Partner chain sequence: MSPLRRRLMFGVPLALAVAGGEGFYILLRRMQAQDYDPHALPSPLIGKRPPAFALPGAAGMQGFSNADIAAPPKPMLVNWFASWCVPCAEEAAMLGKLAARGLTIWGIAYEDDAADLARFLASNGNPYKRIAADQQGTTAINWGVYGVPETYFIDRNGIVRWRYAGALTDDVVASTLNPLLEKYA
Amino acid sequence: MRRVVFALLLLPAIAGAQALVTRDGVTLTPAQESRAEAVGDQLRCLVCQNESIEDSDAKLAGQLRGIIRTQVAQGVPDRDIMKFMVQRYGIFVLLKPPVSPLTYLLYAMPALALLLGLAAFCFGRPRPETPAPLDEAEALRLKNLLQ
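With the form predicted on its own in mind, show the structure of this chain by itself.
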């Protein structure tokens, strides 16, 4: 009977231990892990450059995931984790950089390219000249060719 009671008392502790997630050397609860993944999805892998650190297999991305998970385990807010990463690696680490004087050209580039292309299309092409009317010999030759 004692063994059954002891087993029942240990059951919540065992269930709680199974709910923990270990990734990149840091053990987190599922809620913390989802928070860490959400932060990691917003950061660019500095090696791959077009993948988030959550999607990348690069060694540096694994180290960055470890840093994020450590800070999440310590209770650091997401905003502060993002600030830390930007201070350490620059604004390039953000997959979606904020609109600021540093990124005005980045966000304006698609519209500028479209306007330049439209201007080149409208004003850059040569105007076709109206051909001179056919003289009588040319008109006769054309008439013979068409028959």
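Go ahead and give the structure of the form predicted together with its partner chain, now that the form predicted on its own is out.
So it's only the chain below, everything else dropped.
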């Protein structure tokens, strides 16, 4: 009986231990882990270039995941973690490019395309042309035909 009580007392401790997530050598609480994943999802893996750091199997991506998780555990804000990566790898590391003179055209494109489309629509639509007024002979002929 005492053993059972002891085991039951230990249960919450076991549950707590299981809740911690270890990935890339860093152990975090589930909340910290989801924060780390959210940061990693926004960063491009430099080796495969079209996967996020979270999705990539490349060794460098694993090292960067470890760095993100270490910084999350230290309480570094997300913005500063992103800054750490941009300082090393440039803005290419961001899967969502920041708004900067280099990307103005990129972000203006949807509006520009819409304007261009509207212009083409308004300008290119065939408008019915009003026929020239009838001259005297034509008016006479029409009058005769209608009679």
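Fair warning: this is a prediction, and the values are worked out from it, not measured in the lab. Throughout, rigid core stands for the largest set of C-alpha atoms superposing within 1.5 Å between the two forms. Numbering follows the first chain given and starts at 1.
Relative to the superposed rigid core, the position of the CA of Gln63 differs between these two forms by less than 2 Å. Once you line up the core between these two forms, the Cα of Thr103 ends up 2 Å or more from where it was.
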